[in-house]
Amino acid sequence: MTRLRAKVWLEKDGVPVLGDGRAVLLETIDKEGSIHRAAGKLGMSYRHAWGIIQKINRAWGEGVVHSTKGGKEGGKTELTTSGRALLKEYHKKAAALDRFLK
């Protein structure tokens, strides 16, 4: 049997922000709280991981996550309101594209 599949991401003027990969990095600093950490479940560097951030960053004209240094309990980092609209935003048209596939 064959399928028509596609893959999905948000541009915005033309430069690509968010795709799976990118999407998957999002949900996991939020999950974890903490950049390094997702870094760590997902295979990659810290280094990789907020250079990843800093092009989420650029082209969507917004930060996506806000950090809080150390302190008692460690810093934490977590996902700002407009990147969260951002994830949702993606989910939103990836399910509508995966439903038009189907």
Given for the second form:
There are 2 protein chains.
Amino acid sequence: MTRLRAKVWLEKDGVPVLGDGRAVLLETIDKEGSIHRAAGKLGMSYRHAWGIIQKINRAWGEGVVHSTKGGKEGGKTELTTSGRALLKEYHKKAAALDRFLK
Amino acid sequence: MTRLRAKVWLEKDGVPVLGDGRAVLLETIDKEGSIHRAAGKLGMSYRHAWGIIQKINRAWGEGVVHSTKGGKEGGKTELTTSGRALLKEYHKKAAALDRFLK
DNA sequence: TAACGTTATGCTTTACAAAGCATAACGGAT
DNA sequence: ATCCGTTATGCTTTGTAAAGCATAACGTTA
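Can I get the form predicted in complex with another copy of the chain as well, since the one above is the form predicted alone?
Below, the chain from earlier opens the complete complex, with every other chain and molecule after it.
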């Protein structure tokens, strides 16, 4: 009936980098290979998804995705090595905390 | 440099009841004996503090404070037994999680 | 070269929390 | 009866995150 809940996020130099929502966005981009499709799948505007990625990049100091424009499919986006490392660090820490919340 | 942070709160039936900000407000009211002075001390409008208390009451199902109007001092507010119990439960759980975050 | 799907951005509109403003009520003290 | 400090609320303004709208650019394919 009454329960403790927690919202968890990674910070770098006091600036928020990655929380649950952002992590899901990056994962969906990774799966879909496109910001556009990821945003659609998550019911979020492309504009907003793109803005979030800019924020992550600025906070993290390195690009978490690499995009190309044009071509057969119109373009694509994939996670950088740095982006994958970030996701991994977040999941590792967040999972430990989740286990603790029981 | 990069660090995991968490915001913690108590929920009842899925509705947020008490987080860090609200807990500090209740504690300050307890210490000051007045919503008005507590709000001032926390740099928050009385109006806002009052609104927060309404939300806590609704979410928690019981009044967390008891107030009286008028009189020598203008009025006063103190925590109810239920309010103290709520604070205690929150602190107990939140403290355990804080220890974990290291 | 025209079409297509996506990346990339600027600007406007919504949605909502917090702040701020205003006013009534209360009851002891003067 | 008046003053004072606080409780109690309604209404308006501000600030900020998200949504929405519009447009340009890009490179393969038909």
